[in-house]
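Only one chain comes next, encoded as structure tokens, the form predicted alone.
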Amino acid sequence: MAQTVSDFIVERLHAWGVRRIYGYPGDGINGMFGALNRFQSKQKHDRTGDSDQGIQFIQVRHEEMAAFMAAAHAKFTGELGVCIATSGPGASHLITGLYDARMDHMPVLAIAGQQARAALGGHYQQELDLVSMFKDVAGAFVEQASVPAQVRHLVDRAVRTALAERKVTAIVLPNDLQDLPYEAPGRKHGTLHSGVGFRAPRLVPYPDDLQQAVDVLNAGKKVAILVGAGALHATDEVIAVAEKLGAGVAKALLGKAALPDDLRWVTGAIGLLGTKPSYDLMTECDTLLMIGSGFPYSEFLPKEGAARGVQIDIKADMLSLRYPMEVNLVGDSVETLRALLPLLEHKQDRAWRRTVEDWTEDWWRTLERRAHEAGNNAVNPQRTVWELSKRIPADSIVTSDSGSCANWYARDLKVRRGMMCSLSGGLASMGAAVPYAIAGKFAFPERPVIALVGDGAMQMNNMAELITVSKYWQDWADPRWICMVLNNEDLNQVTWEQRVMNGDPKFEASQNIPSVPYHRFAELIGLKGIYVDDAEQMGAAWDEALAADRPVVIEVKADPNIAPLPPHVTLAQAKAFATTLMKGDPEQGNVIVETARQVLGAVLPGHRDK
């Protein structure tokens, strides 16, 4: 049988190092699936070494989840993530997950089917202008193939662009083209002869620029460091720089695993989901070093002019964007920090460092007290993550969804060295935790994986992907895959935003959601289910789940009235919340009274939450 266009594309992707593709089939992309099947069969038959392991196709329940998984694969491995979908609705379903990758600067390739070339422009069934549709999310490179000799350079450019620029790219394949015999480009005018291969360059600023940064950092007496996803591979270098400068370090959510939380000068998360010591660190520092972070909320950074700034980022368009930096360094975080280290002075005065450590120690005591406060006939959700932190294996992968569960993930989860953690950062999309956890498990099947999810996201799209877990889990080297669902029958984060930011009572029509027996659903599809409605049983539930011989869903009956308080309550927020109470909130008689004390009391003189 002659090699088809699809056969060539699959082999070319394999040559680029692609070993896993997430997606869902359909007649608009059938040629590619036939080629994947043939290639897999050929590799199993030939088996000559590791390079011949083929390309594994992972069938998801929905194309959006395939794109989330491709984004997560890129985040956890540093490799290209690949997703595939059919024409029309299959392609359009990819969009949300692709935006997640784009906003978090992840290299992802989307492959989408299209109707036959002769039908295009004829208002044919499932005919969408896919190039235009993908143009924003995959604007770095999106092309529709038209002839067989074109696909070689389309694949090569799409992959190389995604890897080099850390962006989303897309290739659109008409279904009739996919099964045509492949033709190599001829040696003539109007053809291209592309090749495979890319290695990231060593990117380090010029010595003069490094010296300018050193001058600023050495002059600082109270240095604060903020790390993001760009520092995940620079743990040792960040620690060494922080030790020399006597600095405290705060972490953006995507950089949560960059430093372990057992370092006393690591203040934890920053921002609305962040910690009080991180807020104090930024408020009182005189020098800010930002490393690989696009943290969006400038109000949680030093007041403009209050601190001198140095920023390191591999993407120039992210420099001096959140805070006006004095020195901007384009470079890889590891290489740049290594170049800075020998030039930095070891600060002898450790008063600032001791202050940061005291703040952080006090904060962990506060979190422990909050976690052990009783819920209102339900489990305090802070307790769930607090108990996990005591037990979590050091090689775990943890994912979190957006919503109130992200607060407890951000604040209460103590990261150990070697762990991986992620969530939908820039897009902050609901529904990413379970597909992220699935991709993490496929990338590292020997590591335990834990997803923290709210019931809103679970009902939106995560519940169906438990079926994907059921389909594949017996292939995993380690069966430990755990999804904890906070069942509070409330779209909780938005409810609290309505109360504290808008001054509106909970709008039950929009916020209340039905209770679903998630643990029983897990049991129905062959997984293990655990139900917890007593906070004192939470630790035992984690022990049971971590010892299980199959994936587990822990359903926690959670109290919706435990407020995800920001690290700093403004007078405007306190007034808005007071207005909510005056209007009459449907939950006013429950734990919301204690929340009122904390929210209103936090802005009174002399108050400190201890």
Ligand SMILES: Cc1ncc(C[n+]2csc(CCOP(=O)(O)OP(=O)(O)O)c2C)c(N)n1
Given for the second form:
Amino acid sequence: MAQTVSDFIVERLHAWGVRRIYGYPGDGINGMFGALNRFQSKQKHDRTGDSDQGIQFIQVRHEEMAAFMAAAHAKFTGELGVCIATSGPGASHLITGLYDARMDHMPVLAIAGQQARAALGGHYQQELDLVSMFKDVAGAFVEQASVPAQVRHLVDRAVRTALAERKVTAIVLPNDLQDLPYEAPGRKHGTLHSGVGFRAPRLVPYPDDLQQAVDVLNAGKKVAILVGAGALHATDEVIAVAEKLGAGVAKALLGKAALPDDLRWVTGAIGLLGTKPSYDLMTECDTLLMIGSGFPYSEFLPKEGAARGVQIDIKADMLSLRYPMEVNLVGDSVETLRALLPLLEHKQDRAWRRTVEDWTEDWWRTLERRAHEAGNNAVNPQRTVWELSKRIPADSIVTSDSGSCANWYARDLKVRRGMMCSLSGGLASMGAAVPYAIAGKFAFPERPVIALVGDGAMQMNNMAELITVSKYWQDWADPRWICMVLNNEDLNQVTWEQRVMNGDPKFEASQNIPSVPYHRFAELIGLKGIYVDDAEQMGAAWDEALAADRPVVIEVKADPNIAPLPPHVTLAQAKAFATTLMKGDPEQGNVIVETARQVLGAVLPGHRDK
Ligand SMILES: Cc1ncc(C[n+]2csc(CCOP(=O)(O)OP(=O)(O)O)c2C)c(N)n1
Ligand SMILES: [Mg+2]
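Could you give the coordinates for the form predicted in complex with this ligand, as opposed to the form predicted alone above?
Full complex below, order starting with the chain above.
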């Protein structure tokens, strides 16, 4: 059989290094699935013993999940993530996952089917204007193919652009085109002759600019560092720089795994989900060094003008965006920090460093105390993550969903060196934890993978994606894959936002969600289910799950009345909360006394919550 357009595309993706594609079929994209099938059999036939030579297709339950998995693949491996879907609804389902990749600067390629070329423009079934639809999310490169000789450069440009610009790209393939014989571009006017290959350049600022940064950093007496996803591969360099500068380091959510939390000067997460020492670090520093972070909330950074700033980012458009920096360095974090290191002076006065360490030590004690407070007839959710921290293997991959669990993930999960952690950061979408955890497992099957999820997010789509786990887990080299669900029958994060940010009582119609026996669902589909309704059993539940011979769902009956409060409650928030009390809240009896103490205590002088 002659090579089809789809056969060519699959081979070209393979030549680009693609080894896994997440997706879902449909008649708009069947030509590509036929080619993937042929390619797999051909590879099996040619195989020299290395089963990794082909392209593995992973079938998901919903195309949005395929896009989340592609984004997570890129996050965990640094490679291109690829997802594929049929025309119309398949393509439109991809969108949220693609936005997740785009917001977090991940290279992802989406391949979508389309109706036959002759039908286009005819209000045909499942015909959407996909180029327009993808134009925003995949604006870096989106193109619909119309003739066979075009697809070579479409694949090459889509992949190279995604990798080089760390953006989402998309190729739209009409279904009749997919099965046509492939034609190489002829040697004539109006043809393109593209090639495969991309190597990231070494990006280091000029010596003059490095020197400017050094001058600012050497002059600082109280240096704060903020690291984000761009510092994940720069652990040693960040440690070395922080040691020289006697700095404290806060971590943006996507940079959680950049530094282990056993370093006493690592203040942990920053922002609404952050820690008190990170807040203090930023409020009291005189110099800020920001490395590879797009952390969005300026109010958690130093007050404008209060600190001198140096920023390092691989993307110039992220520089001086949240804080007006004095020195803006475009560069790779590892290379740039290595270039700075020999020029930095070792600060002799370590008083600031000791202050930061004291704050942090104090904070960990606060967290421990908070985690051990009793829940109201249910498990205090902070305890769940606290217990995980005590026993988490150093090679674990941890993902979190958006919801109250992101607070406990951000604050209570102690990162060990070697761990990988991620979530939907910029988009903060619900429903990402399980697909992220699946992609993490496929990328690193020998590592334990743990997803932290709320019950709302579970019901939204994570639950269905457990079926994907049940479909594939027996192929994994190591079965340890654990999803912990906080069953609090509430969209709790938002319930608390309504109370504290808006001053509204809980709106039960929008906030209450039904209880579902998640652990029993797990058992029904061949996984292990564990149910915990007593905080004292939490440690044993983790031990059991980490030793299990199959993936596990731990369902925790979690207390919705433990507030995921910001580290520093403002007067406005305390006032809003006080209004809530006056308006009457359905949970008033349970919640409010303890929270009122914490919220109001945090803003009244002499009443710091310790
Ligand atoms: C797709 C999407 N829809 C809505 C939101 C807004 N949102 C953020 S957290 C949250 C509640 C999550 O509830 P649940 O998963 O039960 O976790 P909990 O906070 O109760 O622990 C909502 C609705 C969002 N981030 N993403
Ligand atoms: Mg919930």
